[in-house]
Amino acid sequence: MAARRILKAVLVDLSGTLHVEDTAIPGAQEALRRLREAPVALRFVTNTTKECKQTLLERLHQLNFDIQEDEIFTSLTAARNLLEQKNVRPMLLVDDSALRDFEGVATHSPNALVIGLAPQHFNYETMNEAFRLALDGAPIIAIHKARYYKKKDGLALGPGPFVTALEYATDTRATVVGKPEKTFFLEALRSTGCSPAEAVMIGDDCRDDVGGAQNAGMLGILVKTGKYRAGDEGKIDPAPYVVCDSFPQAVDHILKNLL
């Protein structure tokens, strides 16, 4: 376990650790509120892209988090803000549900391609026309490369394998925006003010959650929810920082020895 360090922002991840679909971790939104009693600033981080910010924003209303919109930065967030530092002309491959958040965005004549979690978009038809245009030289931009992610009915396929799909058709690699990419956790505390050595990261993810946010300087809780695994802290080094069953003991760590 890490020597004890002063904490002041805590980025917690939202699918898998604080709900699954349409249903809460048990006991996370009193968790959350004793949590926001305590002297740090909390932002939530999420690489989901089945939907815009503001409809994640509605979903966790729904489930009584008390969450505003400007503490949210999602991966969709971190793409926009590319697209518009390189300005390109994109091939939107996400959700239907997710293009609010292109809204102005110029997708004309593509010249780039993102690629988010699109299940509906994923057929042979439309990867085969994303492979012409990456072919012809168009960057590829992952929203994020997670392998799979949690469901109510069990696992399913992230848009990584399909990433790496066309990564392996055109002899390239993609640049990725999202967890567990060291520059969106260094984005997403910029507006609270602290350094990584000052955050701690919160996630049922290993790889992208915990092993992100501690290639970037923090230390990393993994929860055994969402779509954790047995085994799953054996594949990351270091090792997270502390395992916990769920959020709410989390944040009883938290409470207890960081602060």
Given for the second form:
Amino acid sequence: MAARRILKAVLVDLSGTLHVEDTAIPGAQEALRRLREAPVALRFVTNTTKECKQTLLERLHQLNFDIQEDEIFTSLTAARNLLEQKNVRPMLLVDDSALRDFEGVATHSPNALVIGLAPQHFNYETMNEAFRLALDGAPIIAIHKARYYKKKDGLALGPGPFVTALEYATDTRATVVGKPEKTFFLEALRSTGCSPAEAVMIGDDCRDDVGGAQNAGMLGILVKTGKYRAGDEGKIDPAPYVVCDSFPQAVDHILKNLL
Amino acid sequence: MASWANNVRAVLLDVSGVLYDSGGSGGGSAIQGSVDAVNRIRQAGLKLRFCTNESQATRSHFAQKLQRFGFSISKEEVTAPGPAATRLMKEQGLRPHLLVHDDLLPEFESIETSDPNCVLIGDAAENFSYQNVNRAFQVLINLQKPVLISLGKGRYYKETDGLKLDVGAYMKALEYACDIKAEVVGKPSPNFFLSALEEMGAKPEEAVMIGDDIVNDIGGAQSCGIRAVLVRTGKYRPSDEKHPEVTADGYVDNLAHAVDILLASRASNQ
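Now that we've seen the form predicted alone, could you pull up the form predicted in complex with its partner chain?
Below is the whole assembly, all chains and molecules, this chain first.
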């Protein structure tokens, strides 16, 4: 298939690929150990607007995954990197539990907006404050633009509609930083020094993980765990590079065919 | 002589930003010369109608507020999106879930609201909490065919203590969340202008619209064949005179200036 490639980096999605809530995918820890023996850089990438790296890491350690904090790259990390690149001070409309990933970022007299899933901030007064900032030219950085998400008691609005409201009112476009954005994958790779052509992404979300990575020039491996539903592989064009039952099979494939 | 003023028999006036600036403890203040300008329109025998997208209060409260500022205005002369929405919902058998300002609720007393099969959104201001917007979303997403009716689609407006998000921003939020298009009543919907004309018995070519919103007032009126003049008061910004899609038939400093030109044109025709 792609034997010409020299694989140097593997990106791995977390939720749905290594674990589902507090249960590890069977054999995933052992498969990760095998992958670590190969000469590849590893990055663990996830879209999250609520959980800081520390929280993610604690859960992974409880499940006996051998993962270091500096190997984790989230949509919050991507937002922080973008703030630093633009050298701006954000008004942070994010959940309190995500604030830790923005420690040390100056937020006085803000000239940028970061929006995650933060229902407690989506009231009229705070939205007006955010709107006036954006109308004065503050860039809007959206962690993601999900329309809604599922809660125990039904569907609830995600950050997307509120980002859209501000975009319409100010006649501007937000920069979205999470998966499936191309820049997300490129930023996640940056610290490995590898190019997209030298990387593969493993994930359970056909559009956001596999489609996004392939669009950034990587190979994409779809696993049939987590949110995978039969037929998902048909949802993107080009199709996933390969489809595997779960993370251990994906590792087997890499060790056998890509190294 | 400005051609927009020729043979005008009927005047449609936007209210906020043309007659008065809203906000503050007294609810706002009259724009200089506007009280007198309205009186001069009446004295000249021109037909007159007030066309507003404001949806924070019923028409009678709205008229009372303007009377306090000194304007000669009655509830019957106000064309507002609330009554237009009520007509539409009755015609189509719609029972709304209401996401509106508390002061607008009496406008919908005559309409059934149990077991809602649509959402009606207005400028709800403080009522635009996450919980309330989410509740409207849940009603929509659980309908087989979600229907969203919006009282106007303005982006923002100016109050004395700053700019505020208008209903359009929240309409867009719900459109995006449910992947639907709202039905807009009020400006710039052609039905809104046409019903205002019908209510005063005037034809589009006899009328002129005067407003401060280049898209909703000027563009909206022009799409119905009504001439339209932009005032440099209210939310006006100089860039409005170079708008990529809409060119007004005239630009004036304020309502008093517009009326000066209108009356001079009538005098020269007599």
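Just so you know, these numbers come straight off a predicted model, no measurement behind them. Positions refer to the first chain, counted from 1.
- Considering the chain as two rigid segments that shift between the two forms, L82 sits in a different segment from L60, judged by which superposition fits each C-alpha better.
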